[in-house]
Amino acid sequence: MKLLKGNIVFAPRLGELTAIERGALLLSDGGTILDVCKCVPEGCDAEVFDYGDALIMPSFADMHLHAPQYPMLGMGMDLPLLDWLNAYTFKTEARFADTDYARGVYRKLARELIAQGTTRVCMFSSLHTDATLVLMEELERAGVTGFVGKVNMDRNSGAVLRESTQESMRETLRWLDGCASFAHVRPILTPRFPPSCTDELMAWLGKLAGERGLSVQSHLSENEREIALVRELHPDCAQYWETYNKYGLWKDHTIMAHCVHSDARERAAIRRANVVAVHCPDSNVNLCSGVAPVRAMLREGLWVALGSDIAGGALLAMNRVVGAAIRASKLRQIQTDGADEFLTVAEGYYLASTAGHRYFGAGEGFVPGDALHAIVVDDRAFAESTRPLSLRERFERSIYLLDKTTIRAVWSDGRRVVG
């Protein structure tokens, strides 16, 4: 057995925070949580990891990011979505036809994710099969777990990034065959978005998802020009979500990033299908897409999680994405004259941790039976307060101020991968 000693903090439900001073987590030899202890058990025959006065918190889950956009992080932020894709994104992603280049970029990205405390991801690759398999290898090597998708796109991607419909189908099957060897990273079908996929390809992906029981990730109602283009391409669909629904891609656990302009009808469709709405606040502001109605989504019972959406978002560290989500929600409160209340720190952290971990079958925070996904935060490096802080205050400050230099250890799927 293993015993982790420290201050235990987690968000079991939206708006709730559990804080246990000088508590402990008891793990099996394989890293499964056996007990969450309010005091350190005596006489326990276990390997002890004594983190002293540090905070032991669930790690972050980044539910939407584009791995091949990592080299262009912080670029093109003055452009709206569709212009940004054509000016920067497609050209950058085209470079991943070179697997040696892909290896270097993805190794750095995977290590940086773990160092920043992100242990679970739902991630887009590029359309290149071999580079996607390299990405999955590097994530596994670094200790990142989750889902990765080879992007499908057979139209409207410019001259530099293109695959035919038949090539997209063939390469998707080759990629799925290559995924069998991975233990901690699994495949997810990834039509980029309807403007990039022909009806034939969307229908084939929907059939494949049903036959093989595969999950799906894509984009929804991010930008008004994008929505207009989807309406033009699919005049038979009253709303964006219906373009996925008619091909069997709108189903339980489908991940839809953004949902900035999802109205009440579209939000109701999200809730009915148990689709996950991934809020990407930094990207939505950077690309002038808007501010998503997150409070309305939560009030209506939607499953909402957070994503960095690099490189539309320029923040890879998920605690900073939490901060961006809180600030965006305060703008939303101003815009709605207080009808949509802003997110608290505990709520933002819940969306970045528990809500995402649920997608992978985890319980509410630290729960016996779950493999441990945790970070250990040493907040002594922060400026000294004028008075002693409560554990909840230390947690709040950590969400705003922690970085990889203050993350003392990272545990992923029961394995200690940092520290």
Contents of the next structure:
Protein chains: 2
Amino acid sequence: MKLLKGNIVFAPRLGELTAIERGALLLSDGGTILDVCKCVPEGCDAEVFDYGDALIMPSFADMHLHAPQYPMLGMGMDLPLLDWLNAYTFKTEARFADTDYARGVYRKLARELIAQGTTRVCMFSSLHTDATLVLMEELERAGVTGFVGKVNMDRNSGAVLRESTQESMRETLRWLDGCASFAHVRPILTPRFPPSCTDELMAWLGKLAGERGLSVQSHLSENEREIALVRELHPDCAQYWETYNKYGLWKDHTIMAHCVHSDARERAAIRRANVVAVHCPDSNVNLCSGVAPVRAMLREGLWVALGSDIAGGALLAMNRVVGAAIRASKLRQIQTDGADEFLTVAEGYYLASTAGHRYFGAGEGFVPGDALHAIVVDDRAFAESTRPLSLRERFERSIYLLDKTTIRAVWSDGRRVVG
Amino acid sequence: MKLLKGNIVFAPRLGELTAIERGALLLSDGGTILDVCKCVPEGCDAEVFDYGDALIMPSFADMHLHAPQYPMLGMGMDLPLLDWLNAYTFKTEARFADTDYARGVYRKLARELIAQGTTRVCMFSSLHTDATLVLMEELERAGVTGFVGKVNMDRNSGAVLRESTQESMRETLRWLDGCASFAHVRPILTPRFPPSCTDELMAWLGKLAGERGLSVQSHLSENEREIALVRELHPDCAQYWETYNKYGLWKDHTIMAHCVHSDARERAAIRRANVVAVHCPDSNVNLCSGVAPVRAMLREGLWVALGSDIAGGALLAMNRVVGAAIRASKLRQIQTDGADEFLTVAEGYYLASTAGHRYFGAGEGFVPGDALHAIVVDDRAFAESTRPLSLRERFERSIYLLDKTTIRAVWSDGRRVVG
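Could you drop in the structure for the form predicted together with a further copy of the same chain? We only have the form predicted on its own so far.
Zooming out: every chain and molecule, the one shown earlier first.
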């Protein structure tokens, strides 16, 4: 067995925080949580990881990001969505035809994710099958777990990034065959968004998802120009979500990034289907898309998680995405004259941890039976306080201030991958 | 002489960026800029600092921050302004009666400012004279230059942080006497804000400012509740700014932080007097104050600079405050249906550098005759790009991504203080 000693903090449910001073986590040899202990058990025969006064918290789950956009992080931020796609994104992604290039970028990204405390992802690759397999290898190697999708896009992608409908189908099958060898990273079907996929391809993907029991991730109602384009391409659909629904892609555990402009009817469709709305606050602000109605979604019982959405988002570190979500929610509170109350730090952290981990079957925070996904935060580097801080205060300060230099250890799927 | 070799980038005027690939800065022995060179001069007899392919850019000027709030950075962010002041701020500041405690915090803060590339500040201390002198010593020692103010507050500050009117006057004079020994840090008069100062104290400070030729810094129109309180306390003043004007505190080079709710009339008063409006976007969002009408201010010709406003702001690094200003401006663009266009990255950087340095008499970017204030950014740690980047792209990426680990050197007032 293994025993991790430290201050235990997790967000079991939205708005709730469990804080156990000088507690412990008891793990099996394989890294499954056996017990969350209010005080350190004595005399048990376990390998001890004594983190002293540090905070042991669930790691982050980044539920939407584009791996091949990592090289353009922090660039092109003065452009709106569709211009940004054409001027930067598609050209950058096109480079991933070169698997050697892909290897270098993806190795760096995977290590950076882990160093920043992100142990679970739902990630877009590019359309390239081989580079996608390289990405999955590098995630596995670094200790990142979750879902990765080869992107499907057989129209409207410009000259540099193109696959025919037949190629897209054939390569999707070849990619799925190649995924069998991975233990911690699994495939998820990934039509880029309706403007990039022909109806034929969408229908084929929906059928494949059903036959093979695969999940689906895509984008929804991000931006007004994009929504208008979808409406033009699918005049039979009253709302954006219906373009997925008509091809069997709108189902339990489908991941939909953004949902900035999802109105009450679209939100009801999200809730009914148990679709996950992934809020990407930094990206939505950077690209002037707007601020998603997160408070309304939560009030209505939707499943909301958080995504960095790099490189529309310029923040890879999920604690900073929590900060972005809180800040965006405060502006939305002002804008709605207080009707949509802002996200508290405990709520923001819940969205970035528990709500995401749940996608992979995990329970509410640290729960016996789950493989451990955790970060250990050493907050001694922050300025000396004027008085002893409560564990809740230390938690809040950590969310606002931590960076990879203050993350002392990272555990992913029961394995210690940093520290 | 000294010769700094590298890629030179600066923002001479709002929206303009000068980018010189493989250029150089020629300095006098004392660190005054003699020439900004398009190519490296040959055969000159100078000590060479070869920064290779790194970026040499003007350092940051943080035109509004509260030094004694550094210990509470990233805490209490779920509270609105006046509650936050009472629950956290006043109690934290009260601790600075202890100069030994102050020494430790201020040494850490001063070093952190320099490490993050901030070489000029306009800073609030607490009301404590001795701790303020300690702060000035520690800034000098670390290489931070600029203005520091002992705070005046003789009413409405609660039980823990209080000075009588007479004490406030006496201690202000004692503090000014103690400032004579500093070479790089000078005093600025600092009435906290009208609710914290009696009319008698305000009048005395206005008179002192005039007699001694001292500048003034304070807060203006941050938050609706605060504005209502000021109106109640000064029924003779139609607008917030008039409460300063009536006591001679509203004058050329007066620093006014926030100006979130300054309407066209108040903005015109700011412009007429050559008052500096310091935009503190992170603080204003964190405390739900709103987003200042920065685009309108710039259009109308106001002098706008940037402040971290820690610890209302949770970001000490000014490149991240630039990011906050850009993001806030994008939300304001959305809110105003495009009437207030967002700040570009070049504009945001201008506000955080040139617009602030100007307060201290500096010219438009790197200009012969000015003492060098610069950071050297090594961007090799960022992800490998898909193609060679332009210097402008590297500049943008640096503003979004740099942290102290990528700041290779810092020059302050002509002296090399890091690297």
